[in-house]
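One chain comes next, on its own, written as structure tokens: the form predicted on its own.
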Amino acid sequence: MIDVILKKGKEKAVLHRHPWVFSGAIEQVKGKAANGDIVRLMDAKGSFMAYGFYNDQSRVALRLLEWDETVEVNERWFREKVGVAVASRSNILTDGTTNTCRLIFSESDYLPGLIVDKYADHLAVQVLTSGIEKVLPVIIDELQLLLKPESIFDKSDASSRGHEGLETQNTVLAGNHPPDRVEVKENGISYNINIAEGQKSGFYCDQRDNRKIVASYAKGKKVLDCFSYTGGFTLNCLQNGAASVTAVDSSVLAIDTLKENIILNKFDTNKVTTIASDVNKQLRKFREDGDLFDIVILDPPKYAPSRSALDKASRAYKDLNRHGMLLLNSGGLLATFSCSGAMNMETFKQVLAWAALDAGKQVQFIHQFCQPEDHPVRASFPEGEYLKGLLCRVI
């Protein structure tokens, strides 16, 4: 095995067990590792640290898996995670009412630069890292033999990819090419998802429990759905009996999504407006005719991918956020969501402050959303928090 040597003085991170290395924190390696091998990680005296994927394309040169010297990263260690990580989600599949969720969570579940989402009885995989693509093939037996899905789709088209030296995917990895429609259940309503052609890996599982929270101050409400996709928030809001709901998103399949899934669960469709539009200039509209909502809610998609792109991030927040913030009615709410994970719960804060400022109106913060579960956050690894909300009481 490779030995990697660390600088003098960038032990603390891996002593703290954080997961990654970057490449500047590297002093040397020993001989010729291919990207995607398992290598040791030495401390500048020689000392054993741990064991890790190595990619000397990535600015995280190293993915740490192992602390323990005396543990073999083998097949074994792969398939007791993998079993671990399906395990651990049980609860969340027992009563019925929801069939979908993330069973594997890269990094905070030990295996990074994996996701692995279950639709039903088929699953969705994203390979982002060099070390797990290698891997791969034990990872799908163990899927396979843990769950007997009818298919298990590569969905790796994430641009992140490319840091790794790897190519996209898109293809079936085990048993049929997934339906154009598989239906889902999430908090007993019905979904039709696309797991080929939808966005992300077909579906966004991580706003689960979200969803049930805002739909919770629904009853008898105008809502506004902005970035609607195929129906979350929307569905939720008419079960628990919205009065009317406008559900807004610039693509159109999301919006033909959305309209299947009304008519899927019986709802009535005479209360619900669908618009396929930009959110931005659709909200500007909405202001310009003089429409006003009781709950407004906005989850964009991730305007930070980076830290240095978090300025310009918040100006796009706030001026979204004081849009929203104008369409509603005194004492109405606002639900709003950044997927940033740049973006911390204290900026957010700050920039819906300014928002309030700008939109001439006050704020009060009554909730705090954040991600469910099945997206666990790794004590060691804060940057697997990405999924923060506040719901705002606006005068």
Contents of the next structure:
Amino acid sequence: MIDVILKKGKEKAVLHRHPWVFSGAIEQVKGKAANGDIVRLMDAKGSFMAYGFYNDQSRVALRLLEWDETVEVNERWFREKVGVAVASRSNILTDGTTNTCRLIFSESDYLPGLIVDKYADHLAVQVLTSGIEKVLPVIIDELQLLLKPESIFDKSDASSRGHEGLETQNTVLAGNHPPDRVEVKENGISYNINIAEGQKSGFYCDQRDNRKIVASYAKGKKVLDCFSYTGGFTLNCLQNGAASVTAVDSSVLAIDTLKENIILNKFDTNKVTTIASDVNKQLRKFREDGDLFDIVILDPPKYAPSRSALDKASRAYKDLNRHGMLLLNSGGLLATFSCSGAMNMETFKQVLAWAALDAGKQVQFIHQFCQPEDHPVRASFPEGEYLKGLLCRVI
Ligand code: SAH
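Rather than the form predicted on its own that you just supplied, could I have the structure of the form predicted together with S-adenosyl-L-homocysteine (SAH)?
All chains and molecules follow, beginning with the one already shown.
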């Protein structure tokens, strides 16, 4: 095994069990390690610190796996990590109302660069590091042993693969090609998922709990679901007796699937208006037309891909939320989210305060949303926390 020597003074994060070592913190690589190899990280004095995946093409040159020198990071190690992660999702899956969730969430589940989502009896995998790519056969084998899925599909089309020198994948890893439509259940509501063609791995299961919370306010209300995708919030609100829901998304495929999902659940199609359009444009149009709502949901894509983009993103979030607030009846609710890791809750609250001021509205935060248990936040890896939201009462 190749030894990698850490620069003096860079020990702290490693000792605190942060799983990333940036290339700038590396003093020397003793020998020739191939990308994806497991190497030994040593401090400047030559003492063992951790084992990790090596990649000289990535800004994160080492992704640490194990801090105990006596534990060998072998096939059994990976099988155990997969097993622990899968077993920890049982709380979500046991009551029968939900059969889709994230089974493995990368660093947060001690497997840097591996994401596995379950869609009923099908699995979608994203491989984002060369280290995981190398041990993928073992991981696939373990998933098959544990879950006996009908298919395992590689959805590794994330742009971050480029940073690791990996090419985009979109292939069957085990079993048959998943069907065009896989029917899954979440919170007792059915959804058609297109694993191969849908966004990300097909469904945003990170909003499961938040959909339920927002829907609990929707009975008899007029709801506007912005960035609806295939209807996560829309369907939960209908299930809970919303008087009407207007869903807006720029993706025609998402809106078409949303319409299918309304029928799949036998909800009243007369209660739903779908608009395939840019949200920013549509919000202005509602305002011109004098349309008002009781609940406005804003679940935009990631506006801040990095910390350096935060200022610009904050302005975009502010503008979006200002428009959302202006479309509410007095006392109405704004359920607003940010999935940008760079935007923390404190900054998000400031953005909302700023939007309220500009809109001439008063805002109370009545609930704080976060990511669900199948997207755990590892104490030593705060970067794994990305989804946050606020339920605001607006007058
Ligand atoms: N709320 C959804 C997930 C939203 S993901 C759910 O519960 O499943 C973000 C969505 O925003 C995607 O569906 C994407 O198509 C859509 N989108 C991105 N930019 C947009 C824009 N400018 N206007 C409208 N929709 C947009």
